[in-house]
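For reference, the chain that follows is the form predicted alone, supplied as structure tokens.
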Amino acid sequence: MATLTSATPTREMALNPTLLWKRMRRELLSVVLVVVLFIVIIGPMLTVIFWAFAEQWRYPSLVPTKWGLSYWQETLTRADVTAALPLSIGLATIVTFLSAVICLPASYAFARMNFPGRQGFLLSFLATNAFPRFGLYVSIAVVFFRLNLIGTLPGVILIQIVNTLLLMIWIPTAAFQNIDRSLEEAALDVGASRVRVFLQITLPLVLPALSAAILLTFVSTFYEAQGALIIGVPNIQTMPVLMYSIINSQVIVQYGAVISLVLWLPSLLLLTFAQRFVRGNTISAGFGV
């Protein structure tokens, strides 16, 4: 009975052009719209891996033509390189830190606390992320400039931490909300004390969370590059800010090549790790506040 039943519209197609037409026609939409994306997508993603390892690439070849690891050893032993890499993750490691010591209490405070303007201090977080970087840094760089912290290491903290303020605010916030609180009041009823109920139960159900926006928060103060560059100049020099100066300044292609790899795959790594704890709707949650 279910052979005929699945049978029969392979069956009414084959009698019915119009409908064999309509489905080829959805197929092949859909191959054309995988080969668009892998097109836009892909595509730039394996030049740049082909050019990291192509010692030689010339024109009609779709391939270098001869691959190595010549350009690997130049671009990692150059000083500039070796000075911005760890710069760039001791400068992510405090920024993230900063961020957690100043948002998680606040977060906690947004999902547990009722006080007048919380939706507006909530939305506030979105709007340094919804208005131009670029010009909310040039003001930003005004400001800074009169406290002397054009060029130094603690203007670059701080212009990165306004970077963390979304992802370490409404993702522990949303966490927090969306907790069981009858966990927390049996856990009170039976005698427990506050604080260990929030280090056994509250932390261990929002950790996953947690984790997530920090690893989130680390990422993107590592790949930040336009705060760096217009209140770290001239004496701050971070890896995306380095990049930027050798594809402006150097013909070889694939010095900037392999230091897109050297960026993306710790991120990509972290990214994959992060994925496995924030929900789809765990950022959206933070409106329902």
Second form
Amino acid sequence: MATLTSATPTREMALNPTLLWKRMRRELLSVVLVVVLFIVIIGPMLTVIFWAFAEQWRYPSLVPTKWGLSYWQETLTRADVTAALPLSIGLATIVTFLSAVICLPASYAFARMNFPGRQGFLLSFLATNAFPRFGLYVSIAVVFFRLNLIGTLPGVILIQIVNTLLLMIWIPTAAFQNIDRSLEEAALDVGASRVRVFLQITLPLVLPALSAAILLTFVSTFYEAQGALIIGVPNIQTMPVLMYSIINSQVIVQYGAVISLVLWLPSLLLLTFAQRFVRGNTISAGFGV
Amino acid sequence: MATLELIGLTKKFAANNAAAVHDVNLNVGDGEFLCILGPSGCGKSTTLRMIGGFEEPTAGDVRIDGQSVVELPPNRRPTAMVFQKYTLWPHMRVFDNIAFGMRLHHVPKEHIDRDVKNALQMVGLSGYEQRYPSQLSGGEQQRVALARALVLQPKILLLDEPFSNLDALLRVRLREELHAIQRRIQITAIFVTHDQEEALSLADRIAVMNAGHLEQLDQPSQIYAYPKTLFVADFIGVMNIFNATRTGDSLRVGQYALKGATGVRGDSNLSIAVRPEDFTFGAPTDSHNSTEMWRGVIDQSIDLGHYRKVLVVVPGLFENETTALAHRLKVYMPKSADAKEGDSIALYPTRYLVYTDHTQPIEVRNQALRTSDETRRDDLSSVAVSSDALANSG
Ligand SMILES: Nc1ncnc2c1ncn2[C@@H]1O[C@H](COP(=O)(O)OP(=O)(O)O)[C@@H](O)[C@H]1O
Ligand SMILES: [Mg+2]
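Please give the other form, namely the form predicted together with the partner chain, since only the form predicted alone has been shown so far.
The next block holds the full complex; its first chain is the one shown before.
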């Protein structure tokens, strides 16, 4: 019944010239969107993928003229790459861990305690993202220079932690705030101590949001290049920094392409993992501070 | 089983000037069902939360079985609370929600299995063990919350408007089920509500609160028949309230004299309260003493099934007659009464309460006056005040 009745207006629509035009316009729009999407996102991605597996790519051809894996071997055995990859992973892990240790208790305090200047404090984390990063880094670099932190691992860790503050404070703060206090009171009521209430009620309930914050922090730290570049030179060379220098200085496109693909890997892995683990709306809900 | 005493219980929140709860004293007997009733914001929840340990009293004591519990946190008090909000833990199944407290108390597993099963059976949700709260309706969630509270066998069961988020039919059904359960297991229960029908149908005694004060603590029938304060008179059931003046022993309401009030002392400005079923009435005749028999015109006559609600405009009765709608006399008549809109009517209160600022209210019964139509007055005596009639107040 339902399909029958709904079929009739569609046929009428097709006969009516103005409606027909409207529908065509709508379809045209989606075609245009797909094309734009392809040009802007898929196209460049495909180009990178093609380049990574190309032994030879002569001008008029739309695809590589000779495929192969030889540049993978060549790139991944470069001394600077084998040094940068573990460094990047290690650095992202350390930064994420330290940031979590600092920010998660702080976000709990922001959510649960009312102290003077609380709102201002929360907004101050926005400041690191509201102004051009580069300027901020340069002025921090001046300070770090005096403290002998330039070119050191602690220096890079510090600058990257600054980057993670917004995400690591705001998402968990909102998550803690969103928990109905009476859920905790109900647990207290049946005999749970405050510590147990936190561990068995509060924590499980904010876990999806916390995981989202941690994963996003890890990925964004892994890709962070500006701070690592300015503070890390010349000793600390992370993967993104290395990629910049390779792309800038090498005539061989394939090196950059292979490194790009390697750099995609962690974020693809983590986001797949995140998608399974984190409910779709948590990340967006997390920003409702 | 258990008794509860509140002694001088007071709570002031830093943010507010007035105390949210002011010097509340009451005793609840073993197995008693006490309702705390009052308008929104009068301090009901705060009182309950002080009993449960969620708010610290500014002054006063809470004693359970004679022992002060005021120093104990909620997890160490022998009370269990059912909240107004849905508070099942969403990441735990129904079974784990109910078992949570028992596990904390290291109850052996076989006992937990058995008790959870019994508790679910008691609230009519056998077989729901493996569901998550999101798979339950609001009513089912509150039943599980009740099971979760009862399974620990608390001394005192606290309920803070547990059914107020449910639709009317379900609310009545759960209320009746709760009543049956409470009677069966004989638990001492404190039930907070702003719904007088709920309080009147559940409570052994009702504590009426207003602006942080305990106004009256009595059985439901007493509260209805002898409201101790003007607030209670107005809040419980339907009541006609007038300003009156006293000269010596005679009272005047507007242009009318009220008979039968002797022994009223103190203020010369008083309030008179008359229940809608406490009127005698009939068609006006010339023989009526015009200053004692109230004369009015029927403005609305509403057939409410088993009785008739009649709104009468009586000129010169209410002091301030600008808002006409609020100043119509509410009168309940038997369904058979011949009361059409536009009819003239003579009436007189056969029972009323006199409120002064200083003393207990004085009840006056007055059968001296008779309308022309005696049979109607006799019909009136058959009008029973049902709780439905009360529910239609407001
Ligand atoms: N945590 C609090 N902080 C400040 N004031 C509060 C707090 N809780 C309740 N109040 C105030 O105390 C009064 C009584 O509140 P409550 O006990 O919740 O009323 P009820 O349950 O009768 O509606 C209200 O005026 C309310 O605004
Ligand atoms: Mg309340």
